[in-house]
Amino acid sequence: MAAGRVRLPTPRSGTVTIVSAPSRDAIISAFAARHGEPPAAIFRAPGRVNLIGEHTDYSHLPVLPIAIERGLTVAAAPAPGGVVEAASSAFAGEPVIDRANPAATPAIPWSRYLTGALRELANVAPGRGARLLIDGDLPAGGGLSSSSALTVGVIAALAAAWDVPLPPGEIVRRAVVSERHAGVESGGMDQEVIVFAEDGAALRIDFDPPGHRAVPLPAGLAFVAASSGEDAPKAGAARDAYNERVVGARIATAMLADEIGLEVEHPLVLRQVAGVDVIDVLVDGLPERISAAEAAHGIDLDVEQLVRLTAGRFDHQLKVPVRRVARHILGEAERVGRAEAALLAGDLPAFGRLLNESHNSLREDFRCSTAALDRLCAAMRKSGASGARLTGAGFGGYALAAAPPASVAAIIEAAVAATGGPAFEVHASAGLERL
């Protein structure tokens, strides 16, 4: 179906499968090979490399990343029945999903997002089935939003297919909240990004009010994506690391606001508090731990509000990081700000300096970054990047350098030099396509 795979080492893996993007022709013959039928839609999502915004988006605070060319390509056809049946080259197994009772699938990894994005379509042609077929060069597992270029997809792939296309705003909204049910609870950059990238531009996206608008990138600006040899599974102790960060975030909205005396509406996100005079002094006198319980008790609060996920409810008791989760959340949401100019400017090294800001912070505050980004991050700068940092949720995954194009061999030489690879260069790209 592809036009060919390369297979590079990695510590922890053993191998990644890197698969070539396959042309428009040659998804409509493996479909049609399986099934005895052309798809009805095709479409292509990209996947997304975030530049700066680290763990804002869930805040309501601002993101600026950009889609790449690497991507997932979703062909899809309407079937007799509510029955979905996926296969994939790029995700193992081949999920069977009963429309009527999606939480019946067995478990497949990647079938979770499947039924998420299948209960968001719940409105959408009911009762009728449909076959996928999923093919693309994105790197899954690793931060490159594979699941979001996945929903994404798949969202409109159906929809299309049952002919009932969806505006680009509604696949959005619809695709966040299919990720949510698999039990992230995560923002909305990573939809918004793989809709609506433009080419050789970033996307600075804010989400109160909600907008986005795009930000040419300068010349003489290059980017790489290398891997930490680490995989970023939305899943496990991840999952729960992410979430937990969430909840802390929640917990200082509410006690910051307790604090000044502001009125705050559900659901409870720092953006309404982040432009409190002295927020900086305020959030250092957060405690460093606390539990949803006890900071609800404190304030008079209901609990739920902390602690209500899409996909179930987080431990009351459980004691998490406030403080710190703070200063990193506010503090990266004026680097956005910052670096937004920077580009603008045509201020490579103040970008990059941006860049080193924001990893610094993730590891000492924020705590995602791991020793293998932090090992990765330092080579690069070291061989000609002028800022490195983590890029997606972090606790393993990808780290993203900007660079002048003449640096880049060798900063990919060296990234895979300091994990195994893969490190690629990547490009600003275009969002959602049906081809």
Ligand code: GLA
The other form holds:
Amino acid sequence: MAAGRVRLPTPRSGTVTIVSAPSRDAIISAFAARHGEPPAAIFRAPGRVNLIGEHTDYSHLPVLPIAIERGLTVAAAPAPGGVVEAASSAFAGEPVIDRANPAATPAIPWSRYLTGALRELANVAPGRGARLLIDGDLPAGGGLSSSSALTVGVIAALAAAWDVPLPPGEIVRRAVVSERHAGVESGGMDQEVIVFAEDGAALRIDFDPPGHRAVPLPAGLAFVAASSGEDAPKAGAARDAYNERVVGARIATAMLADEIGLEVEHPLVLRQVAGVDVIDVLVDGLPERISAAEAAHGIDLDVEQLVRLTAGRFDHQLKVPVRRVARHILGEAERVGRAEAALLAGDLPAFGRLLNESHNSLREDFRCSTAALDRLCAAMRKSGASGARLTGAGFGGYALAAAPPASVAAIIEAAVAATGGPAFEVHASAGLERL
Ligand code: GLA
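Return one more block: the form predicted together with this ligand, after the form predicted alone shown previously.
Every chain and every other molecule in the complex is listed next, the one we just looked at coming first.
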């Protein structure tokens, strides 16, 4: 570690609750020690925990996440030449990216988020370089959205350092596309909550029409985030499994629309058919698995509309899950509305039951849980959680428990015993901040 770099403790034990963020002064001195000058802009981008509404965002159906007190700070200063140099205590390796040719960056895993961000900043201060220093207390690679905190923080800090500060909605829009360049055809939940979250509230996000509102959290409700001990990288098999489900949801939309004689609009998202009468019955009639090629042929649709990805190619012939994916997504969207109502009514048992139902649906239908996540959720429920579910994309990563504050310590202990941790309490926190 370079002298003067801020390094925050990474939680390992089960008893850690809050790790304080580095002060602005500490960040400025760390930056100056490394780069010989103070930063021009510093942003703090929080991580997030999704309360409910999992795998609904890319179908333009609602989500209900919180931002948490753990996050990343991104400090930036302009530099001569068109090169962006980055260093971090949160991520290994020090990418150096030529803005004229970002794709040529050597393969340091987190550099793909920087190159994605720089592609989306191509029209902001073209040709200018920068130095970045990134620190934080957000565990990477585990489903607390460290990749989105990174891209949001980098976009905000670079634009401000180059004297072209971007409005919040524009930061979200560019950050969403940046991340898709890294290979996962994700929705917009993470970036939206990271930018717009409010202290003490969850954020109900809608995508069509787009909007969000703060949902104040009732007293007597605490949250624990607990690791399954398995990484949930947005690369390799987990990326492919995610994209298969995105394509599955598009196929379901096209086939359902065809069935009911609804003209499909683009993008193909389940939101278009979500309100249709007897949709559940129609979903049960969808094929278990089908390839995009077969589906497109059957309904006379251009297959590209089903398989198009921002980065990479999707195999037209690959059979992807359709019926269960649609069943999960449509059911989950309804649970979001019920969960919001339960929070507003202060009905913790009802809220907890919805989290459990969400996890069951993710395990049985969407099939993105793992044995470790199931074990973890069961252990947290047994030790006093009102409800527990995997949070984020799944395939490893983190689970969330909702509980009365008095049960938090026992839940953390049970989670650590089940998987080795880390597990810690999280609090609904404010979104992106300029320090
Ligand atoms: C990842 C994606 C989000 C969302 C979740 C699943 O976190 O980045 O857009 O799809 O998975 O709900």
